[in-house]
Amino acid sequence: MIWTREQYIAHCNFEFTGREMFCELFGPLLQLEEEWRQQGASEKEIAMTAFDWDYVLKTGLPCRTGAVTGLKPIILEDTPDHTLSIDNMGRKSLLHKKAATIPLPLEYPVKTADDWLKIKHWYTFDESRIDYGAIESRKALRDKGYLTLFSFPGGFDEPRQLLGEEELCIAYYEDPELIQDMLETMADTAIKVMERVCDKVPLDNLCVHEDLAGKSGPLIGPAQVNEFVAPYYKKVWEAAKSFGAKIFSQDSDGNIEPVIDAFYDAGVNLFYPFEPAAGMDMVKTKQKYGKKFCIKGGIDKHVLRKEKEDIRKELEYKICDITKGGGTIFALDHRIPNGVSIENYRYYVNLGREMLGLPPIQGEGWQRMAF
């Protein structure tokens, strides 16, 4: 089903609009595409297109909040195995392309305060990060139903881009003045695109990025959180809900239990995809936090590499009347992942939708629904 932006809002916000949300956040593993082609499985379920999962009709606001470095990026090497390149930061990363989808920088652009000051300028505000020709386009869209998003650098994430996680982490203590400088930079930037941009076209979703958790918790604590991240996005989301924002989603993997409560003081009210792999228990946090955020994902994505009664029992447990009702939008807590067969893929698609009351499929369409 197709989901209106007045639907989906009210969803998050613990609305029951007579209907679950079943979605899929990522879509699978490109290895996995293969494999599910060898098992006879259709180019519409290899698209997700045969399966009509929920989806919002969504369009990001046509500005750039993040760093605006003018540089190319360049493949210095690129083999079956690994690509080696230099990224639009100037880093020298390595792509391992049987284990990662996503390239680790080897390098860094910042190691003092000096070289922050050199690149600054990547993060301060200019009317060249607005593309004022689409904002009617926009418009259009959102009157026509679609949820607006406006996406602003993670207050972790970012940071950690410029020095490294091990940099960043001990800077919290040795230079505290320069990762606020560097956030205080990046909320006037993304402040004053939102004024321009917002004025035009109004806001349903703020959306930040930060993966800044593991297995064994996260990477920053409470103290840090307070501290640094907080105030940052407290500026942005109250510059956000004088725009119309109702959801401020965070992109967070790993177990993310000991931040939560910052990260909801802060203003987030909708988090995903909480791994359980990492300890995250939707149920759980549903008993502690009630009503107070949404959450999207929670349903563990290798157990749809075990037997049928595996997956059925994740699904009894996630799918009750605790997370029922608005509040909740069901879905895997990632891509999914190599070795899933496409019968129990389809297994779980289809006992899903029983279990949350959702009509026969109709093969509509599919959207990623992780932002």
Second form
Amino acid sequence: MIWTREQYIAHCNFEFTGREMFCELFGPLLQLEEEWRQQGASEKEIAMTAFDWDYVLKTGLPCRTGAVTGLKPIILEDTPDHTLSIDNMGRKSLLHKKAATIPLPLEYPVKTADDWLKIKHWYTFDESRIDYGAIESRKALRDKGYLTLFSFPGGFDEPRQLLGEEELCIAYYEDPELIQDMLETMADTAIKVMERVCDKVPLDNLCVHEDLAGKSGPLIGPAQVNEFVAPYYKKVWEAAKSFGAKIFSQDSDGNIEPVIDAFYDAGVNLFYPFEPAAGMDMVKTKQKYGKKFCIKGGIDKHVLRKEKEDIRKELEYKICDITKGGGTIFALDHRIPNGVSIENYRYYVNLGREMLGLPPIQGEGWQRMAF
Amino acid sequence: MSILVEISENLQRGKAKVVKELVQQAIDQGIPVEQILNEGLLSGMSIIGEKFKNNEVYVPEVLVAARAMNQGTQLLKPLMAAAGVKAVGKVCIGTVQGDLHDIGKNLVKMMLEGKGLEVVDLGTDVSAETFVNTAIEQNCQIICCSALLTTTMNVMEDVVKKATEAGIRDKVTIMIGGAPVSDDYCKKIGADIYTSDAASAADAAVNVCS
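Now the other one: the form predicted together with the partner chain, given that the block above is the form predicted alone.
Zooming out: every chain and molecule, the one shown earlier first.
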């Protein structure tokens, strides 16, 4: 079912809309498509549309808040196994094609404060960040019921792209002014961009990508969130709210539990994908936090590789009175992994719909809901 | 306050320069090298490891503490051989082939070193053959394999097979860790130990070597 903007916002804010929301956030992982073809899946199943997923029509606002480097990616070496390239941040990056979809940097552009000053202009405001010609068309989409999205650089993730994870963690202690300057620059630009676009097209959903946690917990603790990230988030979120935003969503895999309070205090009111394999348990979280924030995801993707009984148990645990009634968008916690049979996936979809009180599959449709 | 306690406490706060100065003072005072190592540096790192395991500190604190420890051990290393101080054990560690993620592996490495183990860091994108050959050539008691991707974790099973083929399976302990890995998976592929976090990995490695 296609949800309207109003329905989606209401659902995220714990207003029961008369229906639970059951989505597929990311779609299949690399290699799974071929596995499913061999198992006789239809092309519509592989494209996800056969499952009549819930989604909301959405549009990004026509602007850029992140790095505008002017650098063009260059492929240095391309083989059946890997691609070695220079990315648009000037970083040498390697993609192992058989294992990953995202290339990883082998080096980073900022090693010293001087390096940052040399590239700071990547992040400062410039009118060219806004596609003024596209504003009217986005406004027309919003008038039709589309949700408007506004993304800004992650308070942890973007400095990580510049420094690397370990150097960033050390910089919190060794060079805090460097990180503060980065985030102040990014906040200033995000707000200037927002002011120019959002007085013409209202903003619904502020989005940030962090991916700051692993299985054993977040890479940074509440102290770093409170000192560095929260002031940055608060500035941007206050501006976003003044332009109508009702949702502030954060994307982070891994176990974010130790920093949930800090991020909630900084304004985040929707967390996804809530990864059970990393210890995230949306039922327990809902018990603890009640209606403070919305959770999107939360169903263990790995269970789909097991027996049907395991899938049933996972759904029976996750779909309950605590999670139903608004404030939860039920979905797998990331891409559907390889090793999940099409038979198990069909079982998951049909059983999930049944438990959520949704009608059997009636039509077609899917859009990514990872935002 | 004893200078060894001062070393430990400053290490926990990541004060690398201070730790280096204090270790030099301890050496100059004639405190035995092994005592400086165990009661100063490793003691501090052990506390950080426990706090990390309990989510009382996070990666930034571990990194600055590990860096402070390195400053101290650099001064001690030349003296350790002469004093007959030996590592608790020897481990080779790497992220498996096809996988370039390294922070998890690096944290385990720091924790292992913090427990007094000698670590051969093979880096990322490491083949099963390299793990096994290194264990043979460097006489490692433990192979530690890390993977972040479901698409690369299968290499861990190859490491187990290669170790068996090379005839070292009963001499080497294979430890695995990483986001997609579990205790069930460890048992399924015939590896020996799965741990869910870096500090637990170091504790398990010490148990193997002691």
